[in-house]
Structure formats: C-alpha cells, structure tokens
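As structure tokens, one chain now follows by itself in the form predicted alone.
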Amino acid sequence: MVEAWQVVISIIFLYIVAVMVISYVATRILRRTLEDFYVLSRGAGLIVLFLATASTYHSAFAFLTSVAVFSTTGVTFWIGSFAWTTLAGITAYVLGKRIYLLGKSRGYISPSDLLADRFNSELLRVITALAWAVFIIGYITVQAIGLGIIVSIGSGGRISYEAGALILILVAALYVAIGGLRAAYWTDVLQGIWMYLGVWLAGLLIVYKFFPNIADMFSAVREVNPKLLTLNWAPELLAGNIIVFGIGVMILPHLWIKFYAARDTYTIKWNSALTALYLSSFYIPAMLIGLTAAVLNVKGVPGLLEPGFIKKLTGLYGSADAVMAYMIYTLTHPIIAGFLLAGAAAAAMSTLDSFLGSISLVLTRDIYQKVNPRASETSLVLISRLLIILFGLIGWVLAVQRPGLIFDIVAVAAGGGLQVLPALLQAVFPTRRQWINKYGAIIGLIVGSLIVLIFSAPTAKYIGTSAYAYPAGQASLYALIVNFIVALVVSQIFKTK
C-alpha cells in the first residue's frame, strides 16, 4: 500500500521535473551572451515580468514564515504587509520605469551598471557588489530554510532536513546554471500561479475543516488570544519594516534586473499593479492559516496536533517556520499536501533561483570583468555558472546550522539592501545641484550596512550582539537614516570637480 509521505514527495519531484524541462527548453533558445543570459534580451513581455517578479518577491518567507509569524504576532502582520506590498508596486513603477529606461538606452545588465556610470566611479561600483554579495547570502539560506523543512515534513521525516535543504537547492543552482535567468524566468512563471493557487486552497482547507466560516475562527482566535486581533508591533518597528520590505526588497539585485528585462513602459506600469494585487492578497489566506494555528496550538487536535506542537516544531527546526508545512501534511489529503507543499517549495525556489542567478551576476560583471576586460563572453557565462554553484552550497551550509526565523534572516538581508536607496534616488532623479556625489554613496552605503549588521536583533525577541540592538527592520530604518545624513554631509565636505 502507497504511504502518505510516498505521495507527497512523488508530487514535489514531478514538479522538479516539470522546472528542469522549463529550463532545458529555455536553453535550447539561450544567446551565449550576459545580456540574454540575464535580463532576457530585454523582451519580457507582461505575464512572464509580473509571474517572474511577484514570485521572486515572495518566497520561503510568504509560504512558510508569514504563517509563523500570523501565529504569534496576529492581524499586525496584516496591516505590516498590506502596507509594504502596496509600497513595493508603487516602488516597481516609480524607481522601476527610471530604471529600465536608463538601462535600455545605456545598456545596463547589472544593477552597479547604473550606480558607476552614473556616479563615475568603479570603487562604488565595487563597494556596491561586495555589500549585495554579503546581504544576498542571507537571502539565499532562508530559501535554503524552506526548502529543507517542506523536504523533510514532505517525506514524514525520512529524508533529513539536511538532504531535504541539498536536493532542491542543487535542483534550482543547477537549472540556473544551464538556462540562466532565462530559465528562472519561465520557471516562474509555472511557480508563480502554482504557489498563489496552493496558499489559497491550503488556507480555505485548512480553515473551513475546523470551522464553519471564517467569523468563528476569529472568534476562537479571540478566546485564546484576544492580543492577535490588535495591533502589536511597535509604530516604529511598523514603519521599518513597512519600508524594509516594500523599497528594500524591490531593489535587491534579484528583482532590479528584472526591471532592465522589461519590453516597454507599458509593461512596467501594469507589471507594478499586477504585483501589487497579487502580493497583498497572498497574504490573506497565509493569516488565516496562521491564526488557525496559533487556536489548535492552544486546543490542539486529538490525535493529530497536540497542544503546543508550535514550540516542538521550533526546537526541531530552530524555528516556528515549519507551522505551515507539519499543518499541511497532517491536516490535508496527500495528494493535496503534495501540491501544497510543492507550491512551497515553489515559491522558495522561484526566489533562491533569482538571488542565484543575480549574486553570479554582480560578481561577475562588476568584480571579475573589470579585473580580466578581455575575457570572452563563453567565459563570463561559465564563471556565473560556476558561481551560481557555489553560492547555492553556501547557502545549504549555512541552513544547515539552524539560524532562526526565516523573517528575521530577510528583514537584514532586505534592510541591507536598502542602503542602496540614496545613491539609487540621486541617480535617477538628477537635480541641478547634486546632493549626493560618489564619496558620500560610498560612505553612506558601508555605514548604513555596518549599522544593519551590527544592531539588527531578532524581531520577537530584543537579543543581539549590542545592549542597543533593535528588531532588524527597526535597525535597518535607523540605518537609512544615518545613511542619508551620512551621504549629505560627506557630499558637501569632499564635492566633486
């Protein structure tokens, strides 16, 4: 008789399956060109940037962490997403038609392109990658998080987290390094719908086998915890994370390329209220999971889930992430926890994909070719490939050490990111008189990086390497600000001739 685990995890690798056949066709039409191999030749039409973009902006952290956090934080996590996926779509369209006009008519590929042209410096251009390279590892272990944890519940424990974490991170490295961002593209595209429709039936399942309607499970959620239904963060933390993920995200590297892939204005304007939609209304169904969980956590299920099965989890994986996953499995049908975990290891991969494609990218392009100018474009892609590689074992030796809640890891990964911002705005927003030149980008950017990674402290609880650390996205706001300051005043002190 065929097991549970059996059927789920014969679901996950057919969906393996279906992503390397999406990326062995997209090789078969790959220009051995960068331009090709990572924004696509600059054609990407609206279904295929808006899938590639809104899957790549959600990720393990949407799937799997968002439902963690519903579970302890409540609606505040609502009101903190709603908001910062609002701010993303209207980031996507105000930066985002800035920059692929300026990378069409002067043939950006990496996002330092823009930075050191621009700024007419190449230490910038330097700078710039080697911060993205240290806060895109982050990025790339949270994936890496996810994927071992849908692995490991998928198999009901018989392949390890470890295995689980390897498989599919050499699954996605791999498809990667053969097809490019060309292949991450369209298989986004599949990964895109697949994991919107499996967090929309896996929430309506899981809520509906439980209560009659959706007003009962707030009510229980009332009984149990009546703080979940009020607004729990503080509105300064609100407010960097609010800014950390709606701007910071958005221009990451992974997500700034895809702004250089676009046809046209048209379809970055659509692309940005498509993304928008689709983001903010992602997590609707993930709180209702999570608010489900934190009721049965309580209540627990007789001979299913026990009470406190939460803290279990968290002392088995590091972290609460798993919820959403051990839900899936034991609650649902297998047939359908493989297509929903499949949806999850989806949404993780289609952004451990672009994060891999986009880290080969900034060290290929503005580290290695301006080191060896003469080196061919054959050798260039083969270096990306090879650092796609690497990169992706990085971030599977760092998973394998358990560090945390996946939300805190990206709330540093996209606070660092943000530091990017004042140079970014200068940029492209040229004034008569330049505020920010290219000593204050540089200083600006390595205090505001070093301000993120040295004070950022997990979210749920204020712990960190300094008695005044902060919840990351607290920290990172704070960084930005002295960041801005920093840029100014160095700008006026040291001004460009």
Contents of the next structure:
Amino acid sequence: MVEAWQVVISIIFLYIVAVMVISYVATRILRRTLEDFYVLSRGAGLIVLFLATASTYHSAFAFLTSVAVFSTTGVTFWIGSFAWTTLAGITAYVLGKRIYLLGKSRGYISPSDLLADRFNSELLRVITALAWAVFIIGYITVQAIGLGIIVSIGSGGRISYEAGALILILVAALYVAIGGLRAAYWTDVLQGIWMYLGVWLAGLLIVYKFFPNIADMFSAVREVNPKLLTLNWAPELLAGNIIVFGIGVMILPHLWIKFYAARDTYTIKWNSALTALYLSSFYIPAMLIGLTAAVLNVKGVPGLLEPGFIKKLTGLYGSADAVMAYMIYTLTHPIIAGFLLAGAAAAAMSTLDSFLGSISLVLTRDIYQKVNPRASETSLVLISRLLIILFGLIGWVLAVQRPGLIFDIVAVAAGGGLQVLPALLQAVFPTRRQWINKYGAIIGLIVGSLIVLIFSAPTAKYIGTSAYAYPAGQASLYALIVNFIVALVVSQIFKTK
Amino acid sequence: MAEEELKIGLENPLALVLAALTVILYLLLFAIYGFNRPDPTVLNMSMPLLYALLLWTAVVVVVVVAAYKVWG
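Please give the corresponding structure for the form predicted together with the partner chain, as opposed to the form predicted alone shown earlier.
Zooming out: every chain and molecule, the one shown earlier first.
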C-alpha cells in the first residue's frame, strides 16, 4: 500500500528531475562567456522573459507567506498586494526599458556596471555590490525556509525541515552553477506555469471543499473574525509596503539583469504588462486559501485539522508560513498535493536560482574582476559557480535558525534593495542638471541601507534596537526618504566636474 | 545610443492622461480608510475588498491600454 507522503514526495521528485533535464539541455548550448552565462546573450523573447520575470518575482513569499498573512491579517494583504504587484509591472516598463536600452548600448552585464559607468565611479560599483550581497542573503534564506517547509510537510515529517531545505537548495545551486542563468531562465518557464496553475487549483479546491460558494466563505470569515475583512495596516505601512515590494523588488539584481536579457523593447513592454497581470491575479486564489484557513483555524475540521492549527505550525516552524503547505497536504488528494507542493517548490526555486546567479554575478564581476582584471572568462565562470554553491549553503545555514516570517525577512531584503533607487533614477533619467552625483549616491545608499537594518523589526532584534523599530516596509520607506535627502544635500556640498 | 530614448515621452496626450490616471488610482487606494468596515456588500465581500478589486481592475485596464497605445 503506497502511503500519501510517498506519492507526494515522488511527484516533487519528478518535478526536480524535469528541472534538471531542462537545465541539462540549457547547459548543452551554453557558451562560456559571462554574457551568455548571465544575460542569455541578450536574446530572451517575450515568453521566456515574461515567465522568468514573473516566476522570479513570486517566490516562497507568494506561495507560502501570502497565505500565512491572509490568514492572520485578512484582506489587508490583497489591498496592498494588488497595488505593489501592478506597480512592479509599471516599474518593469518605466525603469526596465531604460535599463535595457543602456545595457544593450553599453554592454552592461551586472547591475553595478550601469551605476559605475553613469556615475563614473568604481567605488559606487563596489559599495552597491556589497549592499546587495548583504540584503540578498535574506532573500536566499527565505527560499530555503520555504523549501524546508514544503519537503518536511510533503513527506509527512519523515524528511526533516533542515534536510529538505538542503536537498532542494543544492539542486537549485547545481543547475545554476552548471547551466548559468540560461538554465534558470529555461526552468523558470516551467516553474512559472506550474506555480500559477498550482495556486489557482489549490485555491478553488480548498474553498469549494468547505463552502458551496465564495459568498458563504466571506460570511464565515465575518462570523469568526470580521476584522479580517478590513484594512489593518496603518497608511504609512501600506505605502511603505507598496513602494518596497512594487519598486524595491524589481530593482534587486535578480530582476534587474532580466532587463538586460530582453531581445527588444517590444519584449520589455509586453513583459511589463503581462507581469502586472500575472503577479496580481496570483494573489486572488492565495486570498481564498488564506481566508479559508482563518475560518478552519477557529472551527477545525474533524479528523483533519484541529482548531488552532496555525499556532501549532508556528511553534514547529517558527512562523505561520507552513499554513499553505499543511492545508494542501492535509486537505487534498495525494496526487494533487504532490502537484501543488511541487508548484510551491517551483515558486521558491525559480527565485532562488535567480538570486544565486545574480549574487555570484555581482561579486564576480564587480569585485573579483576588479581585483583580478586579467582573469579569463573561463576562470570567471568558475568563480561564479563556486559563489553560487557558497551562497546556497549560507542561505541554508541561516534558514535552519528559523529566523521568522518570510514576509518580514523579504521586506528587509527588498527595502535594502530599494535604497539604490535615488542613484538609479539619476542614472536612467537624463536631466540638464545632475541632482545626484557619485558622492551623494554612495553616502545616500550607505545611510539608507543602515537605516533599513537598524530600524526594521526583523533585523533590529539582532542589533539591539528593537525599542526604536518599525515594520520593515515602513522603516524602508523612511530610509528611502532620508536617502534621497542625503544624496541631494551631499551632491550639492561635494561637487564633481 | 541616443540619450533621447531615455527621456520621459509625454508628448502624446494619452500618455499624460494615463500617467495622471495611474497616480490618481494609487492615491484612491488610501480612501479605504474612510469606509473601513466589514459590512457585507456584493458576494458578502466587505466594502474595502470590493473597492480594492475595482481599483485593481481599473489599474490593469490602464496598464494594458498603455502597453497598446503609449509604451514604445
């Protein structure tokens, strides 16, 4: 007799095999140059770029933590997320098109290439690369958390959270290390389709299992906790989250380099519109699952879910992020659960691969190549591969500490990424007067990044500044405002020729 | 590459209208605080959720129209 967990894990295993096969094919046509390794020789067409962008943007954050946040804060998450996901699409056009144009004409590969060239500052290149490296580790960590939860729950607890995270991190690290971001782009196409179908299937199956229609579900939510149907974030937190997730995520290196990879402006424009549609509509089924979870958390399901199961999961995994995976495993047929949990793994791995690739690019191109300018392309690719494995392992080590809710960690990472915005705006929008110069860009970035780290609640607890901390989205917005002011003032004080 | 391509192209009146409309739609999101109650409306959704769904539809329409007519 085959047990449910064996079916689920077998399907997840088949998904991993499919990903590895695609990566192998990508590797066969990889040319050993940095341009091909990272930006697909600037030849990504609409389907590849769109699915790569969308699946990279949506990670364990979208598949796991969104449901967790919906189940605890209700429709608040939809009110914020529809705004930041559509803003992400608009950002992909407004900034992405300019990044693409500059990248194509100047041959940029790393995001820092653009900033260093436009500001004529190698120091800005290094500072930006280091700032990204710090914040991206948080993003890699949350994908590891998601993968650990998926495998642990999918195996009915037989494979530990730690082992599950390590196995899937190594899979992602290996296929990116071997096939470069070309492999990531190709696997993202599969993962982007899989996770989108998965979240809609999960949403409809779970809601209609317990309610005859959507209206009855909303009535049940109102009965257990009417506050879940209202907006529960303060205006400054709502604004901060919209800016952080709408702009901050889109200008992190993993998405920035996708603009370089585009084939033409037609691809950029429709990638932006389709991305807005994909990202925002993803959260509708996630909301249905999250609100159903909130009801079931109060009422329970005899023999399947006990009342208060969210609290129990929080105790086991250090946050409520396991709600989605647990409901899928408990409430759906094992074959469907396997398909859906593989979709959740796809969401995490499609982001993880891009982050591993982009962080290795940033450190190889912007630091190692500057230290060792005579390094051959082959040796640069080798260093990149080692960094991919190293950062995958660092993410795993941090994930096993169970650092908290994915939503909060991602907000810090994206809030840190957002601090590049003042420099980026000056770099891509030509103005008669240079409002921000290299000095302003560097000091502003440093100040903004420090404010994010010191005053965001998830990092403040490690620094000892919790008494002055805000939710990360809010702290990041304040950091951005200070960053802009500092950048403008410093640029006026320290003039460049 | 000509720096001209990087400039904001608002010569097209439709581009101006859509840009202004987008900003207004995002600002309208904050009007929710004026009627932030769980009372049932269509499909038993609360007014904040229904309003957010309508705003989402409007933003998506603006983005698609912009992609067709304005974005180059």
